[in-house]
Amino acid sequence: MYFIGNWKMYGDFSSIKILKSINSSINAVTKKKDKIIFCVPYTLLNFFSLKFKKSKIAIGAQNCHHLENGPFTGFVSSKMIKNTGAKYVILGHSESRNLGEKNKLINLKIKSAIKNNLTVIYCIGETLKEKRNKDTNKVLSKQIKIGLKNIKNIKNIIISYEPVWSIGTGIIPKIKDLKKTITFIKSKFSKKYKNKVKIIYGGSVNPKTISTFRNIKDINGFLIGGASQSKKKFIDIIRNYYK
């Protein structure tokens, strides 16, 4: 199981005080081929990466530009990432996109990313207004169709399915329409990818919402956004999903 935490615009030099206390208790909660990954801001990366190197826990960062270099002030590329000693890298988060990022461009940068042996945490999901109009397969379509075109190996990524309506709302989908959805998202890997894709969840989750996702078999993850900052928080989550 992937449990990915995404600290967003949070935290600074002094939260390697969360993370050594979260790597001091993550053994007694996990199994042994959990990955525990922590997608920091840039500041963090360099800094992170070489204190949890001989750790169970990896880190990564919360975008990139699409090209390696150039004139662009105040962007990060994903070889400079790679070269923080981070290896993962979130993209298409709905935040990201809501500030104007493209299906084309994400799959630009994922591109880019995969080159630089960067594991790809590719987010995708529908609004409340596209749930609503009963869109979500046709936005969850278009997202993996365009924003994976020309991608033959799937290896190096991962697929976080994130209803926006449901990011730090408190609100989950419902299990049987969150199944569909998880269904759904795999028919469209199952004939390119020979089904071998990984499917993460993420949105509102936290320790009461987790053991609601226990019984549905084909997701292998979760994308933990605010709980992640939380030791108690997200020792929890881990240790009530294996109730």
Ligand code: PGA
Second form
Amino acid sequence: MYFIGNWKMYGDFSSIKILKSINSSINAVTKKKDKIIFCVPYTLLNFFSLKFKKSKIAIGAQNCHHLENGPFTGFVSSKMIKNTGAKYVILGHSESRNLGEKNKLINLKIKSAIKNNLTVIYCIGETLKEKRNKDTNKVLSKQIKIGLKNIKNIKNIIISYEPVWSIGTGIIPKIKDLKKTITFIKSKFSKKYKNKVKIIYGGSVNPKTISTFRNIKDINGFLIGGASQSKKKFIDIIRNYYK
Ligand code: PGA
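Would you generate the structure of this protein in the form predicted together with 2-phosphoglycolic acid, following the form predicted alone above?
Once more the chain from above appears, this time first in line as the rest of the complex follows.
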């Protein structure tokens, strides 16, 4: 299982305390195969990557430019992220899509990240309006088709299904809807990959809601926003998941 923290635009050097504290409790609650990843602001990537190099915690970024270098003031490339020691990058998060990031551009970013040996956490999901219009499958199809165009090997991609209306709201999907959506996402992949594609869920995952997701066997993990900035909440999510 993947338990991935998304710190968004929160955290500074002193936040190392939170991760150190999580690190000291993590072995007691996780299984050997679990992957614990924290996607933090660019400013913390190198510091945290070095500090947790020999631990169960891996570090990731939250976006990247689609090119490796160039006259792009203010941007950071996947090559630079790799250079910090980070191993993962979130791409296509709805908070980035909200600022105008389109599937086509995300596709270029994913390719660049894979080329630079980062594992991509590719976020897809419908807005409330799209859900109400019953456009969820259409939106997801497009995000998968264009976002993953010409990407032959999905080994280094984790799909994170995050309904936009669930992010930071405390509202989670109905289990039967979520099961259907996960099956739909799987159906978008060729036979070869259908059973290999890793799909995680994100949106209001916390120590309470996590128990709801326990019985969905096709979910390979969780992307955790708000609750990942608290040691207690993050550890309780894992503990309650395995209860
Ligand atoms: P949330 O955020 O857990 O605070 O809802 C999830 C995310 O945006 O990845």
